[in-house]
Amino acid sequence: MRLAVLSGKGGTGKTFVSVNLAAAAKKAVYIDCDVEEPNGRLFFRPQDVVSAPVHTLLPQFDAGKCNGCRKCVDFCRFHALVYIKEKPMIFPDVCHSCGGCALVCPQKAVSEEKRPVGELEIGVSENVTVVTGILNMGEASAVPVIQEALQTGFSYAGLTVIDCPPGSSCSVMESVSAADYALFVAEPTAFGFHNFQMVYELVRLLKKPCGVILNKADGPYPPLEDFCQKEQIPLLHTFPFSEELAALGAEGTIAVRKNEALKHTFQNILRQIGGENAL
């Protein structure tokens, strides 16, 4: 099963999902989408762990070849070429590296470079295994790395946890297409509400199976729980403020490792979304 955890803004709590309910299955596989700012490796500290670079392909253009047709400009719908001073000139960080400037050019004068973008940390900690994204700083998208990730995760066996970016931007659409079940942890505010919204509509128009968890809450929040009710979607665990996890999150300590009863929570979210098969 793959399952992706999601979140509508940043602080919720979407990473202390994520690693626990990786933690608490008998054999699982933690990926790591939010490439800019990954934090799921601080919790695990994982062992053994090997480095990969993530490159994308930037088109070379051979002066001697070209002969100003234009058709590699005209082709490239993202406008990442432009044709200056009798040669095409490249944006990278609009260039989508879809080789289709090669593909159309009649005297073959492009070419292809391999362009670092990020980088792959593969270890491994206790029952997990965990693949983290990482994007170089500066980068523009976070797409690449994000694929690379998930195509390393996905040749490892278990439940597959993919912790997404924050919002519903292209990355977070990128890490949530090949899951099999979208997993909203939602922060009872108004503000946490507005944005869980929209990335519920994202999920809704790729047709994800989906539930919320509500993460620190000091109470109902009749807005958020009368819309999933509306929209059927399953409320599967509502967790509380709480002293015990607030010290576990700051000691970077996996909370299921360390209270049982927490672990048959996860255990039961993870039986309730079809899970079963992973404990």
Given for the second form:
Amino acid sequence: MRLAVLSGKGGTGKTFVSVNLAAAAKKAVYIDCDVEEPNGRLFFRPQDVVSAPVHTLLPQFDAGKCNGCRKCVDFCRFHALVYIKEKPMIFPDVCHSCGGCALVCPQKAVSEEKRPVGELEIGVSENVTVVTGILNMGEASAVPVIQEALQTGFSYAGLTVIDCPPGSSCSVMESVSAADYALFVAEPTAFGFHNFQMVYELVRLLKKPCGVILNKADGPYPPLEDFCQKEQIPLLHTFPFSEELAALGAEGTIAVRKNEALKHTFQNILRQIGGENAL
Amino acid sequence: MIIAIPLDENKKDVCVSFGRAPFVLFYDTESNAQEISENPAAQAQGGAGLKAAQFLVDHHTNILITIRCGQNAAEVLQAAETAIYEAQGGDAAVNLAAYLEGKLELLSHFHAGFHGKA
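Now that you have shown the form predicted on its own, what about the form predicted together with the partner chain?
Following is the full complex, with the preceding chain placed first.
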């Protein structure tokens, strides 16, 4: 089972839920797709870590072969190429590495060079294989690192937990597209509810089965609960504010590895969403 | 010499956006001819600034008068040796006259791009 954990708003507890679900399973792979600030590894402290660079392709133009026909510039739907003084000029941050310019060039003047954009770290933490995507600072697009992290993570057996980035943009869509189930972590506040609705809209378009976990709940919040009822989104569990959980989180401890009752809670969540095989 | 100014829907005022302005005014100082064209980048999914800059370069524009301009578009225009002057807002004709009287200054700040956020 491939489970994507989403929130819309940052800081609601995606990593808390993802890490503990993976740790509560018999065997799991945890994929950190929040590649701008991957922090699952701070809890798992994976051992035997191997790293691998992630590259994207960037077109290079051979000025000797280019005859200025402009076909590449006209082809690029992202407008990453412009035509100045009868030569193409590339904007690397806008390029989506589709390779189209190289295909349409009649002069074979375009070659694609590898450009490093980030790296993957793969390690083990007891029952969990930990795959961490790390985007290089200053890179505009997280998508290539997320794709590589997912591809690597999917090669391992067991429950797959995808810790998604916050928000509802391209990087979130990339992270959730290959999942069988979308698990939302929502804060019962106006801000939390607003951003939850945005990411819910994305998941609904992708037609994924989904459910909600409320976190940091200090009481009922009818707007969110009514919305879930109306949309028939199952409310799987509510975590109240808890000093114990906050203390465990602050010291980078995985709660289900310390607290047997909490382990049962997370195993129950897995059962509710069809993940009993992972127990 | 060709001068370009991004225009609002009313085809009269300078548009606050360069890349996504609905129209562009081209003014030829030699013939005094002016032409208003639709900006092909106005509805672009992405890279609107780059596409609009390309449109100006293809029109052999020497001078752009604009309220603001992104870094990518500025890089294209600089490579094509198009000078970018800062518009004062309001009526495009007034800005054009101000430029011709030497009253406009070069645009010195280029934003990092709004990329659909504003």
